[in-house]
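First, one chain by itself in structure tokens, the form predicted on its own.
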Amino acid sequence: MTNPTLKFSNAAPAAAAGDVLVVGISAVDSKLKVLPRSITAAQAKKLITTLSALGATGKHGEQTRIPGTGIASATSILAVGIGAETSTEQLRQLTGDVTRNLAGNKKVSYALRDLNDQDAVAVAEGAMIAAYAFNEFRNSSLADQKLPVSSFTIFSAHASKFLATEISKLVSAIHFARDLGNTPPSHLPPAEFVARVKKAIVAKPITAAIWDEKKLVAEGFGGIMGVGQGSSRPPRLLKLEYKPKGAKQHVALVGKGITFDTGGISLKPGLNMHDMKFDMSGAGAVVASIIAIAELGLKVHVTAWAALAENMPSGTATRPGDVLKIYGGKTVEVLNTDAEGRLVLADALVKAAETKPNYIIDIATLTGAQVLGMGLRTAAIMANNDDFRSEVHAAAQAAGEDMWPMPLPEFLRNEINSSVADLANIGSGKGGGMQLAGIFLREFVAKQTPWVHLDIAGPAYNQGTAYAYNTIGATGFAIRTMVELARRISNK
């Protein structure tokens, strides 16, 4: 796991020491303008004289880099962009896209915007999330990968000691879902996910309960078990629990964790095959968020449940035209084995609703048709409730997370009947795939419990170039909105 430090100061930004210097800079009347706090008159003329030498313009986003001697203590300065109407998020993903292109440096200060307390988050969580790299299985290539930058110094007035302790325990757990969800899925079988898990809550104040595949049959689990007897390498689900005192409304979250999906007997095609490795990422997000709820400390019961499974072809696998058992008794008619994550999120479903939660959340890489619909970027929001939808969509827009609701429209529901089981676990394939996706989660959740289904297949692992502060692979998506709701659901 990459763990950058991360400190604010008060103090002269020139003076700092270091690899690099970052200032923001602006146009005004098609003059360049260093923003304000950034260094000293004397200095901001030095640096623009050069800069318009060069021929900057300080349009948003636009990165030059120049020696630091005359002007700062750095070795160099980088000059950055930024326009005047950038929002929040767009700060946080310019200072991602400058981290990322400042990767082989170790020591790197910040001198970008700072109006208020959002903008110093802004500029800390973007370094810091984006100074990461997964390089476990790098061996001969490793000397060749420029690092991470691994110290970061945020110039702000609105920041304070505490608040960089916040964002750097947010951000290591980003990381460690990040970590999980590129490891190659050889490495990362059910309970190997577990045992990770486990090592990651020691001294935190959080408990861990593990269902094997023994006890899973014994208690009549048939939606992992249906899924993962196909595989050498047996189911788990995982039950973490954060109880503080004080804490009056509970919370479950509940991530789908296939840790690699063939498709089963249904199969996949080959192409691109190996991204299913990321076919996890629900679960990570879900144990990485109680891990960050319980190192900030907020005061909110949270319950997370990671449905652990293969998705394998073999001879003992579930086959379509199979009706398995879900734990509650509802049966379901497997049409396609490839529809797989339902099956296990709807087991763990009813069971985080044993415990009486005020409300439920399941996060899962669930369907393909929510990437057609809505691209890489932006995860679907679906409820059996309007006003927690819109809670969890203003968490996520405060988090600076692309989300967007969705509906379940009651038409739709009769997609899913079978004509010899509860309900079937896909539709006729004329169009709807999320909706039906979540429609069929919907029937294992009581009416009277307010419940989102987050859809986070595109977003949740970069397939193409770098971008912002999202290196390739697994992104750590819906990590902030998770924290962001709880904190806002502990101030009920």
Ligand code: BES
Given for the second form:
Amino acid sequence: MTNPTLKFSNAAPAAAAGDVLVVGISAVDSKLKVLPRSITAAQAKKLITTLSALGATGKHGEQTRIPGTGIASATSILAVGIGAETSTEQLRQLTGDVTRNLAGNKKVSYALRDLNDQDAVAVAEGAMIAAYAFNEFRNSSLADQKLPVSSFTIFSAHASKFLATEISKLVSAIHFARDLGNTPPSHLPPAEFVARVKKAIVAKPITAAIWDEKKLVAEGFGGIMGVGQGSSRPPRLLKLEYKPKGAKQHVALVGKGITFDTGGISLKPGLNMHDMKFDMSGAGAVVASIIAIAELGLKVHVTAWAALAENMPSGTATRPGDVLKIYGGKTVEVLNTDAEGRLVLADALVKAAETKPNYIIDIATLTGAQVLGMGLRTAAIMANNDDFRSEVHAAAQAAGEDMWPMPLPEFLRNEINSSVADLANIGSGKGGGMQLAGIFLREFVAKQTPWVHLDIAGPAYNQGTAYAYNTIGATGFAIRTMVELARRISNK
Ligand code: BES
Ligand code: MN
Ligand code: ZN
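Based on the form predicted on its own presented above, generate the structure block for the form predicted together with the named molecule.
After this comes the whole thing, all chains and molecules, with the earlier chain placed first.
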């Protein structure tokens, strides 16, 4: 989709033309107050008179729309209640809510409160991320769609063209990942995923290397091949690299890219199987993250690995009981073909480690247990290194993404012993499924390399109704955190 435009301005909000001017209000001693000082006393007085007549209370999240006539140049004004204790992330979410509600309008500006630096970024991100729709597959229903807002002005004393450009770059990467996630399975097999990424990196300082099925077999990528061999649409391994001059640290990002997960021979039940088109979200996130990091020119060496396969149950698919040889030589007994993400990731983790990165992060919609345990909006952070796990968590909190640490308890390790191979791909089924998957992956990472595993099965896509800046479907989760982390690492 075409991305919205963004600018910051320190001009007078009321003078700005456009469809809607969004103004923050609150209730102080049950009297309405207009929050930004850039709205003059005279304008505020008129605004409050009209809002009071309509029964506005100024409570957090309340939205009241009035004509702009007599107060502002914009066609209408949307007064939004903002609580005194509203955090930066709440402001980002509130701006997202407002922006989705204003779909159908083109030009919207925000004078929410006197924004500090962080608030200004949050409002811009909330608006830009919320202004997304996936209409590629609509035809007769397209005319009924209210299109997302296409142009934003954020009123802030911290007006900065540079900042607007930076946020636009980040958000266009997020929207690219959402487009990939939302694209239906037969329209985005592994080869097509690669083709789209190649197109997206043209003229960017990123190089690509691709392993097709012949090369994957020849070089011993038994995990990716084993998962992909049941599909007529063959698997791929995609490597992207961004290596700016002066970079001191190298971060390898590894993403699970199952373009559709039927479960394979261990077939999933039909209910909600369609959600498994999002099973490539980890790969989408790592690809979008390296694009954003390169676009922002961050001084950190990044490699991004997308392990791409379609998990289908055809006659040539891997069968339960089969043994696969992962890249590098470890063997895995496949007791359940639906635990496929860890198989493709194992190959890619071993390959990524060959390039001697300082840090490895994998991102995957890996387990249903993640969703059961932590819900739809919080991701799990697991690691072989407490400090690095904390660093990733701190970056997530700064970026406004909800993640929480989870343990990889030693007592679970024996559950993935196999009677015939080095490892089995599932445990006893007596709980701890998310952690077991993490423990399985840890077997493919050297102890001395700080490694984090993000299970984003819940937050990768929004299956309910739209909320905050998330529309229904792919969310682009984890990209903001990866960019924030890269920023922090580049300053080391
Ligand atoms: N892609 C799924 C995990 C998933 C489930 C993501 C629901 C998002 C929502 C993964 O490949 C899978 O099927 N995992 C199995 C593992 C099990 C067989 C050990 C699961 O979690 O059921
Ligand atoms: Mn599966
Ligand atoms: Zn899967």
